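Read the single chain below, which is given as structure tokens and is the form predicted on its own.
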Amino acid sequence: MEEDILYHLDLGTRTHNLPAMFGDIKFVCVGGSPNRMKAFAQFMHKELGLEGSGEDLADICAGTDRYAMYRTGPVLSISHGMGIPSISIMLHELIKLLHHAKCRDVTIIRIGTSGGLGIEAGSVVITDTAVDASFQPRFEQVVLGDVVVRSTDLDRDLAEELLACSKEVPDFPTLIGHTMCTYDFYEGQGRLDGALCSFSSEKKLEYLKRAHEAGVRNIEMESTAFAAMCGLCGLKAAVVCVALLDRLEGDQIRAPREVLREYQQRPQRLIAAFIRRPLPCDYMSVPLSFT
């Protein structure tokens, strides 16, 4: 194409110098909430020791109300909304952006919240394989009327490296496990508290226990599409989510807001520890070390 317009990011190859803006990006972190991803960008600004407070970081996608994007040093922080359709649109345009910007050796990580399965609330789950609601490692999509099935494996070495990094932030439990991705927050995740419910509490528990036996440790709504698209495009990818509750014990989140706020910061702290380790000094105004 003579021009590629990234409609939902408010960017384009003719209107923006994408290599100059993004060519040295090494890490892309994506998450559902615009506010959370702005907070993460400000947190990384501080963690990397960059100049200024970071409070005035500009939303690169300010011309659209679909997604928000912030840059701090070599890290791009982008919101993706809720669910597979929303994240898939963002990923198509993000991957094209990385291509047009001539980025190399990029690591992309989804950070977010989830429902835990047989684990303590506040635990951080690093996904080894994203599975569908039938516990299968696949992402199914209808393309031109045909069902296309794609793999949802994630980078195992990256998952192990992230687990090793968790020892630098040891005040919360971190584990590797399967993540189940559903198309719905309520019935699709076996909840009894939606507007519609076609099953009993006994059937719900039976289903969730089968998921746990299959290796599922948390449930969310984006990981299969994320894993499939990143894998097809050769991107080194990971999913890191905190569990806000144990779904075997109930459906509704009852922790106080301040507790939930601290839970949501846990994946960010882990990713910050991971990002800081290999960075060259060019990106930092002061030496960094862990204690």
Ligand SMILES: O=c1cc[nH]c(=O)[nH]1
Contents of the next structure:
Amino acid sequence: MEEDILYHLDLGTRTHNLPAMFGDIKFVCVGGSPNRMKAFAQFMHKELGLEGSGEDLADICAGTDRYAMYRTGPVLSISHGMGIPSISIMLHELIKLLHHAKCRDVTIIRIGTSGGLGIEAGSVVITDTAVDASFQPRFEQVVLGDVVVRSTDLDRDLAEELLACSKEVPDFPTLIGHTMCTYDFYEGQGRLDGALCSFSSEKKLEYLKRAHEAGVRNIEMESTAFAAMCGLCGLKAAVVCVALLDRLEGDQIRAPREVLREYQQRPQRLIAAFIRRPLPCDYMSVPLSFT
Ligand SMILES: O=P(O)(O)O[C@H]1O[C@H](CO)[C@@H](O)[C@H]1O
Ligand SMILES: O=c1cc[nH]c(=O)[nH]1
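Got the form predicted on its own; could you also share the form predicted in complex with the ligand?
Below is the entire complex, every chain and molecule, led by the chain shown above.
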């Protein structure tokens, strides 16, 4: 293409110098909420010891209200909204952006929230395998009317490295497990408290227990598409989500807002420890080259 317009990001190859804006990005963190991703960028700014308070980081996608994007040092932080269609559109344009910007050796991590399965609320789950609602490690995408099945493998070494980094943030439990990805928050996750419910409490518990036996430790709504797209495009990817509740104990998220806010920071703290870890070639020794 002579020109590539990244419509939902309000960026393009003619209108923006993408290599200059993004060429040195090494970590991309994505999550559902625009405010969370802004807070994460500000937090990383402080953690990396970059100049200024970071309070004034600008939304790079301010021309559109579909997604929000912030950068600090080698870290790009982007919101993706809720569910597979929303994250999938964002990832198409983000991956093209990384390609046009000639980025190399990028690690991409989804930092999210989830419903836990047989784990304490506030626990952080690092996904080893993203599975669908039938507990299968696959992402089904309809392409030209046909169902195309894609693998949902994530980087095992990255997951282990993240688990090792969790020792630096010992004030909450972190574990590795399967993450189940659904197309809905209510009936799709076996909740009884939606506007519609077509099953009994017993059937719900029987399903969630089967999921637990299959190795599922948390449930969210983007991981299979995220794993499939990043895997096919050669990006090293991880999913790290905090559990807001234990779904074996209920459906409603009852924790007070301050507690939920602190829970949301847990994956961010773990990822900060990961990004800050010493590397053979330490990018933190050259912070002045980052804006
Ligand atoms: O916390 P985030 O990233 O938005 O993700 C989780 O929260 C949303 C539902 O509340 C879904 O998108 C689910 O995947
Ligand atoms: O139960 C939950 C909590 C957060 N996000 C989900 O998708 N499910």
